[in-house]
Amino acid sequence: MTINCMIASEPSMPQSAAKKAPLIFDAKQLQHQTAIPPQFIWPDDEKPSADPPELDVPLIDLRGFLSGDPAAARRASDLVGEACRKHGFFLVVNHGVDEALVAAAHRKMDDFFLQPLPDKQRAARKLGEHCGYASSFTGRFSAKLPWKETLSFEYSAKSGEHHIVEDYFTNTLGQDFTHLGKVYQEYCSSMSRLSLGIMELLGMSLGVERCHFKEFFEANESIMRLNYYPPCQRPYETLGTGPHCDPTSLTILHQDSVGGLQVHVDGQWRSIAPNVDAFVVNIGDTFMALSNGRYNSCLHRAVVNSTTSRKSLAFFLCPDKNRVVRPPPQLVDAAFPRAYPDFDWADLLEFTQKHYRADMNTMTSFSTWINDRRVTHHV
């Protein structure tokens, strides 16, 4: 079977000047390849090894909490503190969210992602951007390649904003598409409110309002990404997503039963084992900005497999993008000076997109890069 996705030179040019053909990453012809290209081949020192040990990721019931059980509130809090102290993740049942919407979810990703890939691409994300289709990001990165596909979309809190979903799904896909964007409209909706829960949780948590955070995020303009990871046959060889901390506030993740997610925890990595009643909560930069590197968050990664298709729904909260992230000023003090400067998510949205491949040293590089653009500017 003819792979598509060769590089070739254009055989019109001379061959010092000729230019490459952009890889393609199609699917459904690449997951029954015994070898792969070698821009998905991983260094070895970043393979995946099999069976890593799972991570004890505290489960968190919110019922009480949801409740508004006032001794509830406070044990899942503690419960999220230690967590966050310690690794960034944590797993919350009884969230309140309707697991039919879940279900469908996870059932409507197959509409998207088992179209041939040209009506895929009708979705396409441009270079620099944030939102849209991409397979295996072959438009940005030659190497250490993601074996996976991905449709990311906007979605906003904000008043006159409701429909941000459904109308990207129809304006981008077409009217076929519009039962889709109604699901994930209600699903980012349900994400957004238990996303301001976690948010009190966590405010909590770190000894500051109980609504402080909460009302920083009340107006967000989130994303919201499908992911799909088919089958490969060379899977130690490759990553489905490769070792990064989220550069968003809040990622609240559902796996599928397949699993996949690694966190890098006391220099190892370890798996989370899917539980389909649970969603997997993690920090991400923007929030361990807000709490002034109080937490952290944390390296992790997603591995595949040779047989199976693993699919996963990730919303990353973010704020509004004018908002000024800043941490309060009770976090701050002697033991914790201020660890970054003042940004607008906007800022760093454009900083991961355009200059900057998220890793664990994000925000490190980011704030250097901050601080002389602001340098520049004032000359």
Ligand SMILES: O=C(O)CCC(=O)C(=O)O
Contents of the next structure:
Amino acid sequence: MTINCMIASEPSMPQSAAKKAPLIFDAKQLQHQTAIPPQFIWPDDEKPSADPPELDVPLIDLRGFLSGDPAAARRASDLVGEACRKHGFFLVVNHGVDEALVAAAHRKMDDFFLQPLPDKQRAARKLGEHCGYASSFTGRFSAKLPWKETLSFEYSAKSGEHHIVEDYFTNTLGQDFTHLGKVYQEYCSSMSRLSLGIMELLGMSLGVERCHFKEFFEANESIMRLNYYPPCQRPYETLGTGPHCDPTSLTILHQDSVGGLQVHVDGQWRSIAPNVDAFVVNIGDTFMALSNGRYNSCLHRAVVNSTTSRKSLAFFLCPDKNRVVRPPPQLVDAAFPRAYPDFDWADLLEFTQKHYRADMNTMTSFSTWINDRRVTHHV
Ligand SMILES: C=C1C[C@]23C[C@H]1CC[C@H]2[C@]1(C)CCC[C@@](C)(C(=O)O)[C@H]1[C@@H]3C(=O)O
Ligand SMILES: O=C(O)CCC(=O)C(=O)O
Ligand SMILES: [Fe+2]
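Swap state to the form predicted together with the named molecule from the form predicted alone:
Complete assembly follows, chain above in first position.
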């Protein structure tokens, strides 16, 4: 199996317009090989260890809150706040999302990812854009490549855009994929509804009006990402997804029963055990900014294994692209002065797609970048 390796100049930063033929990576072949291109081998200080300790993640039962019980809402909000002041991860159960829909969303991933590579590449992601199929980002980064394939697409809760997911699949992949589009359209709609409920709990936990963040995200333009992690014969030298904080606002993740999600807590990588009845929820950089830094976006990654492919469904809640991300005034005071500049999500998304590989320092780098750009444009 020939691989055209790209001799890249930059470490693992986004590539400028691809002047070189990118490394062509076919998971079906490489998943059986111990000879792995060096671009996939991570530095010693980032390699995963075997059997990390499990993180005891708060499990929040949403049944009472969703049925309108004020005491249950208060309890759930307190648990959310406690988790967000620690590591920013929590599990939700009795979340109201149909388990058959979740199962269908996982099953339909195989209909796309088990196709031959040329068929998948009909949906190939264009450089600088966030939607489409990416095979390990071989054309995007030159080192520390993630051992995964992804398919990302937009979901919009705006009126008049209720078929954007279905249309994406039909327009990109043809009528044979309309059934996938219908499943993911319904799945994303469920995720959006659940996200707005969690935004109520987050608002309550921060002591702002209960509907403040819910209204901010009512017309969300979110990103749905299907993560497909093929087996890897050197699982302790590679990573499925590298260490990062999500630049988005809220992530609702469903991991299958294989396991592989890890969170960095108190200087240690801890695994989050699979629980197919639960969604894993974490806040991202944009919500950290909306909370004026009172809640932290948390560092996490995904590891792979040598025997089984792993799948995860990640719904990334994002505001309307042109809503200004600014914390409510109640969250700005002498103890918590403004942590980040005003920005709109479109700018942060552009930054992660064209200028910076999201990691644990994205917001610091972005703040510098946006301030410099404002000065330059202002001059
Ligand atoms: C806005 C996004 C950029 C990424 C997908 C969503 C939210 C998470 C981001 C990401 C997963 C963080 C780690 C690096 C990244 C390049 C990846 O491994 O996929 C990020 C995504 C991206 O830029 O495509
Ligand atoms: O697949 C996982 O468990 C995590 C993926 C992730 O963190 C992401 O896509 O942002
Ligand atoms: Fe993530």
